[in-house]
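The chain below stands alone and is given in structure tokens; this is the form predicted alone.
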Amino acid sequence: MGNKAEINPEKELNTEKELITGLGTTSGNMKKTEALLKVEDLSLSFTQYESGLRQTELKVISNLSIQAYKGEILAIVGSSGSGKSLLAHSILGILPSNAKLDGRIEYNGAELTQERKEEMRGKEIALIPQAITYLDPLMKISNQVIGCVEKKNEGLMKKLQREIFQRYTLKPEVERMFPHELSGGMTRRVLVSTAVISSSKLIIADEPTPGLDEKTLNETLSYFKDMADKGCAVILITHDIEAALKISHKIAVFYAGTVLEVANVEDFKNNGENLRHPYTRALWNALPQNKFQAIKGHQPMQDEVIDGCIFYERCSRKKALCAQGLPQLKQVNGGMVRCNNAS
């Protein structure tokens, strides 16, 4: 089986860690800044049992690296099974007991251990999920948004909750409702409110827009933009490239459990000539307004063993080198790409 050493990346580029560091900019200028969240060379597998007591490991994420910056929105796009939600669960520390996580996750300059994840989850790091099922069906909305607070702070939190509800056009009676009484749009505003009231610095929104009409979609996206404008780092996980392009600063493209490209929003135009990876261009050109140019093949299954580039079988530009190990991430034209042919 191929490996990174066969490509001899030391001759061509720095390590992925060195490449990713310093690529972030604060909104509106080109000043380099430290990322609030750094995910470096992350791998995730699940231990499974076959016949008898034979154990196998199913690897679902490999060599994955991203960064999220204060005041910016990083959109993560890709098809189902590409590892988007599993990355979120890894950051939050909510993986099942049979998971094995390798690599390094840093938050605000320090390693994000499981203990720190549990300490910061719902406080400095917040998840905005898609489903209403994340809300307790037996608890009133106000109590869920405020959460567990000390009795002496209850009045202050109640006042803050009402101010936030007013900002997101939730009427006063909503706080006395139960989840089943909310519309889809109201539910999303309530979920956003839980993140805002906690003063979280890192917001992870996991598929928050499917099935929304255009008005509600734009309204939901505006909440995330508002959070970024207030200095939060926002990770928007979505299948919807068009929605991501409306508010994001960078787009990370996932495929078969790793990152193939991190592109600037400005790169998505015309026929995708500024995009660095053939899969990213294929996603862009598959949109209806871009003539829906589909490509053959499918994303590798999680139990498939791939010796070379994971996009090899579907790529029209593949070379012999591409079968000799997973390409390293490298910086090309202001973005990052995992492709031997990008230049």
Given for the second form:
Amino acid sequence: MGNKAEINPEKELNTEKELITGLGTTSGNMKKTEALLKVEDLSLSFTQYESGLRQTELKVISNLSIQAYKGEILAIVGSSGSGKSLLAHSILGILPSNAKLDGRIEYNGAELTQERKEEMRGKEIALIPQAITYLDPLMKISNQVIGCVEKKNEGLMKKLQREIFQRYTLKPEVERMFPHELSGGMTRRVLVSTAVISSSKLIIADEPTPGLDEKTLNETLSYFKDMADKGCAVILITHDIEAALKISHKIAVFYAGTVLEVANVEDFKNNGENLRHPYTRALWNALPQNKFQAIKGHQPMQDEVIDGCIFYERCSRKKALCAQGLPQLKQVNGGMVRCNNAS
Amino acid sequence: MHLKGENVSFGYKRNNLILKDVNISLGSGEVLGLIGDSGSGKSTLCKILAGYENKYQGKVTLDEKEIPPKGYNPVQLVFQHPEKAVNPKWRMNDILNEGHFVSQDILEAFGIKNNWLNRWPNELSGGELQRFALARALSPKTRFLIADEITTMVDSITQAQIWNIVLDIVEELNIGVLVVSHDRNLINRLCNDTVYLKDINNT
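For comparison with the form predicted alone, please write out the form predicted in complex with the partner chain.
Next comes the full complex, this chain leading.
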């Protein structure tokens, strides 16, 4: 909690707010709409027992701000342990009891409290989980897709579910199957159906693509594009930059629990000279179809205390200033970046 | 030295084969790619080649000889999820040295820090655990490495780090590698040659 006390929280909030409105007008395709979801200055820590009754706080997300707009896909990329999934869990209110959440999450203009999260999730806000393990192995597919509905609505939901299955070319016999009888691609379509049937407005897809072959991958991505075209806000959490670039509008790059850059899709080209943060550039240049070049070092462990920029250790352009305090998130070239060197 | 699979067939049910008469050959020092759709039997083939699955038809040979069922297997398989391949109740030090004592050179090559050795598996990230899995698989007695989607779950920087290290080591030790991945760009970057596994048919 040390680094939070140093900055004046109110002042920081204001600067962030200005940036957000600025960004919304420049790159929001002339839409001056409010963001459907606003996450401002979010911090998350877990209370852990170290030895005996001694407690420690493990900080996993710090000073994180993102926005998701209607009709847009925001991709969140970053390595494992960068806090991507925890952000999703924070939005849905499904964190374990030893989690401590600070900051503000706004949905549709009003604060998203724990009660509101519980009311919204599965209705307005839907999570598309990563794997088949999120399905109940002993329950038929159709019951899982429909969920618990009141008896009088059951017929209606059944009809809706059949329509959705037809749209996703799932055969009628699938609804009577059990999860283990589905292939990877079919599972994906079933999981997507669960989000579509509740006509959610905000869809959070947590790592929906790893281990899929090219055909199934493109198919899955097209479902998300489809949802965005229908006016949903989609948050696509992934570590596959290539997949993210195919359909997203903006890409937020996570590292060690915070956002280092929010870039536009067009910025990812050539040697990444349009990218604002050295980490994003390194991610881009490490792709096998680009240079396949790895930078040294590791993402800092969650229990390591870092005073300066979290990327300091691995950065090739570090200055003395970078060792003192986390750089502010600032607007550069129609995107955002947390780096002292960017201009 | 050659690792060969000849006329390998496998199915969980009698009349539903996943692999049918597959032939595959991998030479020492060769880096071979294996591509196929989900469910085409890539991982099953990997398990058969590495001796994890015995109820198959056909032959798997190492230089025309069958692989001995006991002792150190010169064909080592590394999986997609390292967290499922380690004992969660062991410290990393024990996990690393379970099969043989991993040399300091290998540890340094993989950038495994000494203070990681005292940690539990759940205190390391997937990329870090995968380094341990590879370090313990690349013993001096290993002749072939089967890499089943080993970098699917890590970011691009970690992927490049891991593969650059693995390629250096296998070149030095003259180990043959089978690279399984859905990422054609990765396969093109790493492999001399590629095998396509079609649904229920030959390669």
